[in-house]
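Presented below, as C-alpha cells, is a lone chain in the form predicted alone.
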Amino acid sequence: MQYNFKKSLFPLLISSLLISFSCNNHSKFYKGMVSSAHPIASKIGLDVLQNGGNAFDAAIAVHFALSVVYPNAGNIGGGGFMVYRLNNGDIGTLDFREKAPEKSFRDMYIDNVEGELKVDDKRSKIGHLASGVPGSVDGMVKIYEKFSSVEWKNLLEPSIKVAKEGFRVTEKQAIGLNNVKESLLSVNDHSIPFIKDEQWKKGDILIQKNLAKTLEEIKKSKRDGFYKGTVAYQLIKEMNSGGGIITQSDLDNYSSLWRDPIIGLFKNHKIISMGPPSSGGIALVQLLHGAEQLETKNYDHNSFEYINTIAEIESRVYADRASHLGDPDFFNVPQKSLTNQNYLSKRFSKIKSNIKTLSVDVKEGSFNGIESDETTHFSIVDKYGNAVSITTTINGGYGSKVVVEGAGFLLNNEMDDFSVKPGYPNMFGLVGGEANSIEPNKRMLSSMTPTIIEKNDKLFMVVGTPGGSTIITSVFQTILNVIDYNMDMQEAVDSKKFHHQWLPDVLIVEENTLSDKLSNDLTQIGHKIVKRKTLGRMDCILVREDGSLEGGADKRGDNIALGY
C-alpha cells in the first residue's frame, strides 16, 4: 500500500446537516463507500477517503464522529473488535474490547439476602460499577500507528468541530433521549447535554463542549490524552464518586490486542471474523455450516420450514455459545472444536424441518478437547481494495448512563456482558458459565461479529450489524440473503430478521414478518413467539462483478451509504 496524503481535510460545514442523499439498490460507486449509523459519520468518513485517505483513516474518523452524533451507542467510553482485509489479501483482526477492573470480582453483583443469594444486577447495568476499563481510545491508536496514511489531527478534528458547534438530532435520536432522561438524572448529578427541562425533539441542537475537550486532548496526545493527564484524572474522579472501581492502574494497563480471525468456508465463500472474547465468528461459521448441511436454501424465504430450521440451528450454536466461549486469555476456548466439520454434522443431524425441539433438550455440544442492545457497526472500502469491519459498544443504550464530569462521555455497562451469576440471564437474556465469570482484567464474552467475505480470492462483502444476542444471527441472515437467495445488499439489510438464541426458548420475530397461518403453524409445533419491532442495523458493503460497491444501510436506524 502506498499513500502519501498528509494534507488538512476539507472544511466540515455539517454542525446541523442532515444528508439526505441515500444509497439506493442501483447506486454503482466505484473508488470507496462508508456505511454507518450516522449521515454526519458516514460523510466525515467519505471526505477522508475522498482526500486520499484509506479505509483505517476513515475508520478512525467515523469512530470518533459517532461518540459524537451518535451517543446512544458511538463512543470513547467502551470498546469494539475490528475485523480487516487488505488489498493483497492479507487479514486481520484487532480486540479492542473492555476488561474487568483490577478490583473486580467474580461474586460482585451477588449479595447475601438473609443465607439467600441474591443477584443484584441493578449494579451490573446502571452506574458507576457497571464499567469496564475502556478500550476504544486505544484501540484507534493501535490501527493508527499501524495502518495510516493521515495525520491524526485531521482525523479528528470534523468531530471536534461537530461537538463544539453542535448538530441536529434526528427524530429517533429525540425518543432515544426522552426515553433515558430520568435514567440518565439517577446516576448524573452534574449538568449534562443529554437533559434539558423540555422534551427533545427532531431538529435541536446538540451541543457537546467538555466531549470536545476531551477530543482535544486525544487529538493533541493521541493515547496519553485519554489514559493519562487531565482526562484521567476526571474520569478516576468520577469513579470516586460514585462507587466505581476503575483506577489509574487499570488505565495505565489497557491494551488492546491483535488477534488470529476465525476463518470458515460457505459453499466457496471464505469468512473471515472476529475471534473470542466475541463469539461471533465461532457462532457464524457453525450456523452457516448448519445451513449448508441442512440445505436451507431449498425453502422458501422467511417460510415455515426455513424459519423452524433456522431456529433449531440457532438454538444449539447458542447452547454451545453458553458454555464453551470466554476470553481465551483466561479460558482455553475449544476453537477448532467447535468448528470442526465432524462435530457440526453430528450436532445439527437431528434437526427436522417440521419439528421444533424444546431448548430444556438442547445441551451443549461435547467433543474430545479443551477449548448491545446498543452497540454500533460500521463497514468500509476504499479505493485500493482495503476494508474494514468495526463493531463497537457501550452495551446498553447510553451505556451505564455515567456521563464522566468535565469530560462529556458516556462511559459503558458492559460488566453486565461477564456471566453475574453462572446461569443467570444477562440485559439480553443471554447466559452463560463458568467460562464468562469475572475475573480482573479479563475480556466479557461478546455477540459483536464484524464480518469480510471473500469470493473466488476476491473481496465480496463487508458485514455487521448492532443487536446485542442478535447481532450473530442478523448478520448469519443477512449472508444468507445474498448468498443464497441472490438478493442485492440493500434488499438483504432490509429483509424481515427473526432470531433464537436458545434460553429463553422464544422466537423472536419483527413485526409484519409471519402471516396469521404462518404464525399459528409455528405455534402448534411449540415455538413462543414475540414480536420486536427491529431486528438489527445493518452497515453492509457488497462488491459486483463489475467492480462498483453496493451499500446496503439499514432503514431501521438513520443509517446512510455513502460512495464516490
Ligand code: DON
Given for the second form:
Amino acid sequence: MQYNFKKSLFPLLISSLLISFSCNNHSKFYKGMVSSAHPIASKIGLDVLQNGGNAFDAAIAVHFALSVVYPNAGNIGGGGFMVYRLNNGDIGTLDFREKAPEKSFRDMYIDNVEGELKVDDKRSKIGHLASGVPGSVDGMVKIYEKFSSVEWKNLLEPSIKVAKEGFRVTEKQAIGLNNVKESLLSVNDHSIPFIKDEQWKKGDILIQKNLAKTLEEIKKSKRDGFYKGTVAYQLIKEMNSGGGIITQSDLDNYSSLWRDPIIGLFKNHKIISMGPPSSGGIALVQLLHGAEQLETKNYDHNSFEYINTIAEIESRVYADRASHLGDPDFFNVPQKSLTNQNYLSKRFSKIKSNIKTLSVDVKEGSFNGIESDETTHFSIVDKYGNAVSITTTINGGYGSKVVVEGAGFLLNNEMDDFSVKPGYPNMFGLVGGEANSIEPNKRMLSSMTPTIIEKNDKLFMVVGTPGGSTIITSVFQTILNVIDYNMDMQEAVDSKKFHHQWLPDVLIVEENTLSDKLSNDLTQIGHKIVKRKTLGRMDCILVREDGSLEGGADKRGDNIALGY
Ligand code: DON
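Structure of the form predicted in complex with 6-diazenyl-5-OXO-L-norleucine, please, following the form predicted alone?
What follows is the entire complex, opening with the chain shown before.
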C-alpha cells in the first residue's frame, strides 16, 4: 500500500523518506522492516532500524508513535502483548495486558432493578468505570531494560515532536473522529484535541500538546513518568472526577510479566504465539490442528467446503475459549489438554465439509482430571534477524472515550473483555463464565494473537491484526493462505476473510467474498450469513527463501510496511 508522504508529513520526516519504499516492491532486497497501522509510525520505526537500533528499539518507538498518530487504538492508556524471536532462536512473550482495579468486583456491571438483576452494558464500555489499569508504559520499559541497544530518549523524541507539532489525519481517521464526536463529548467535560466545531477532513492537523507533555514525563522518568508524579496524579484525579476506581495503589502495583509462549506445530512450521491471558495462541494452535487434520488444503480457497469446514473448526475452538480460558494467575487454564493432539483429533473428528452443526449442539470439550495453567498490531524484523510481533489496544475505538484531563491520553475500556455475567455477550459477542469473571487484579481474557512462525528452524513469518474476536481467525486464515495456498504476504493479507465464533451462531463474511450461489449453498445447510465491510487490519512480514523480507500491510486501513 503506497502513501503520499510529501503531502502528509512534516519536513523532518520527508528528508529521509526517499530511501524507503513500500515493501510491496518485489525487486528490492529488504533486510529490516516495519509494518504498522500508520505511515508515520512505520517511518519512525524504520528510522530507528536504519540508525542501527534493533527490532525491540523500533518496537518501543513505534508503540509510542501509534499513541500519537493512531489514537483510536495506539496507546499509553491500554495494554497488549509481545511475542519475540531473537536471531539465536530464543523466544518469549511479554504480557502487558491491563488488570482489573483493586476496587473492582465480580458483579460491578450488574444492577438490581426492582428485584431483577440486569447488566448495565454501558458502564463496561464507555466512561471511567470501563478502564483496566494500563500496562503499556510498564511493558515498553520492560522491553527496553531487557533488549534495548539505544538511548531511551531517542525512542520517545520523534513521537513527542509529532504530538507537539501535529500531523495530518488520513481520510479514514477523519471519518473515525467525526463518528466518535458525540461519545467523546459525553464523557469529557474539558477540551480535547479530538473535537472541533466543524467536521474533520483529510489533511486536517491534529496537535496533542498535553500528550506531548506526558510523553516528555515518560522520556524523563521512564515507568515513574507515568505511574507516579504528575501523570499519575492527573489520572487519579480524572478517575475521581468521573466515578472511576483506579487508585495510586493500582498504578504502583502494576507489573507486566514475561510468560512462556504457546508453541504448536503446523506442517513442519513452528508456531510461536501468545498464551493466557490471551486466548489467541491456544486457539490458533487448535485451529491449525483442525485444518491439518481435516486437510482443508484440498479444497479450493474460500469454496463451500473450505468455508464450512473452517467455520466448523472455529466454532468448536471458540466454545472451548468461552469455558476454559482466563487469566492463568487466577484460573487453572487447562492449557496442555486444550492443545493435546488426541483431544483435538477427537474434537474435530465428526466435522463434515457439507454439514453445519448448530451452535447449540457444540459444547466445550471436557477433559479427565484437572491440570496442575479498535486494537492495533505491528510486526518488525531487524537486519540482525530479530523479530517482534506486538498487538496493543485500548479495546473499542478510542477505548472508554475518556481523555485524562491535562495528560491528553485516552483510557481503555478493557473491562468489557471480562465476562461481566456468565453467558452475557461482550461487545464482540463473546461469552464466558467463571474463568473470565471479574476479580481484583485479574487480567481480562484477550483474543490478541501476535505470532511468529519458524520454518526449518529459521524465522519465516511475523503476523498479527486487530479485530476483537475476529483476530484469531484472521491470523489463522492468513497463515493458511501462505502455507497451504502459496500466496505471497500481501496477497494473504488482501485475501477475503470470514469468521465463526460459536456464539452468536452466525458466519461473518467480508463483503464481496461470496458469489450468490455460494451464499445460497451455505445458507441451505444452515449458516446465517452476516456481511461485514472488512475483517482485520493485518501487519505481517514474510522471510522469503533468499532471506529478503516481504511486507503485508492491510489496505483495509492506512497500514504500510516500510523496509530498507
Ligand atoms: O483483547 C482483546 O481481545 C480485545 N480487547 C481486542 C479489541 C480489538 O481488537 C478492537 N479492534 N478492532
